[in-house]
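A single chain, nothing else alongside it, follows as structure tokens in the form predicted alone.
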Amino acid sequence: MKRALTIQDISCVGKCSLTVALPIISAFGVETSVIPTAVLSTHTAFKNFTFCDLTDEIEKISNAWQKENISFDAIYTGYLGSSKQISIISELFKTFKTKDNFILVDPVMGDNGKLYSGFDQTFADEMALLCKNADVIVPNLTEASFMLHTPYIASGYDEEYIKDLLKKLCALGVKTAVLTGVSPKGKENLLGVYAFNSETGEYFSYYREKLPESFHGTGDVFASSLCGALTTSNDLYGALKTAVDFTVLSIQKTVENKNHNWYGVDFESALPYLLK
């Protein structure tokens, strides 16, 4: 059985980060190991939440694994809460990266043209350096703009603009860059992903009909399902299609449930799609 490591926080209630990554990656038949970077009572969209920083535990966990000769087929990072964590994870990459595994970085730090609370341009620059060590990165347009120091454009852009961003992202050192949540001219009623493989020079895009509803945590659902699909297959484009379709299905299942919670998607109802 293949083994994936995911590194991000635990929001005990909220359907994001590790509580999303663990079941989704496991649904692919992949053993899922975790490094929790923090424990929160809920995600930060709730009015009141507790926070326990676990930064000091990351190196201890890594050192213990080295003594046990534990290895991974995939390493996937999500929300990292500080520059110190980025630095520690960068060293962890060096320790556990092999010629046979891959690193997936979701540079979670902003959306809709703004960085999340607690992050600044310095953090974005450090995240860009972390992405240099990745095989695949999956930023949204906001995160790409901050890492590249380019103006954020919310709409009205064309595919050449997307391709230019992807080339600049790969110039950071990453092998394959994937922009999420793109909707270029001529496809305003669609939403999807656009990828560039710097080794082959190939582009790939995949879209689904844009849904009127939006929910917290869908980025984590996408990245987690992409990680699971890539761990079981070398087909990047097939994995991207699976991840997009699963994310859309999760949103659809949520909308169908009239009593759904506001704080996340009902991805659990969509898991049979992955189990197939």
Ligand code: PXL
Contents of the next structure:
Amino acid sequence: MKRALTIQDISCVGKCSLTVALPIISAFGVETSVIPTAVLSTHTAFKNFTFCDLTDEIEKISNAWQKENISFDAIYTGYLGSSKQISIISELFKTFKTKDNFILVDPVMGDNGKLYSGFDQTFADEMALLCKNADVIVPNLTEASFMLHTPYIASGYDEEYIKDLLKKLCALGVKTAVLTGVSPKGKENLLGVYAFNSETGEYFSYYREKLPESFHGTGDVFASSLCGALTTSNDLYGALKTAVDFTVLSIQKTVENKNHNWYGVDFESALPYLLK
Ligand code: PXL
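Okay, that's the form predicted alone, but what's the structure of the form predicted together with the ligand?
Once more the chain from above appears, this time first in line as the rest of the complex follows.
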């Protein structure tokens, strides 16, 4: 069985980060190992939350794994709490990267032109350095703009603008950059992903109809399903399609459930799609 490692926080309630990544990657038939970077009572979109930092555990866990000769087919990072965590995880990448596995970095730090609470430009610059060591990165337009120091453009941009951002992201040192939440001029009714493989020079885009509602946690659902799909097949374009379709289905299931929570998507109801 393939084994993936995912490194992100546990938000005890909130349907994001590890509570999303574990079930989704497992649904691909992939053993899912974790390093929790922090334990929060909920994610940070709630008004009141606790935060227990686990930065000091990361190196201890990594050192113990080295003694046990543990290895991974995939390493996927999501929400990280501090610049210090980023530098520790850069070292962990060097330790566990092999010629056969891949590193997926979701540089979680913001949306809709704004950084999430607790993040600043310095954090975005450190995240850009972490991306250098990744095979695949999946920023949204906000995260890409902060990492590249380019102005955030919410709408009205064309595909050339997206291609230019993708080239600049790959210039950070990453092999494949994927921009998420893309809706260019002429496709305003659609939302999708646009990817650039800097080794082959190929672009790939995949869109679905834009849904009337958006929800917290869809980025984590997308990145987790992309991790599962890439671990089980090295077809990037097929994996991106699976991840987009699973994310759209999760949103549809949420909308169908009239009693859905405000804080996350009902990806649980969409899991049977991955088991097919
Ligand atoms: O969904 C990304 C995420 C993960 N973890 C925590 C968050 C967020 C987004 O707000 O606050 C703690």
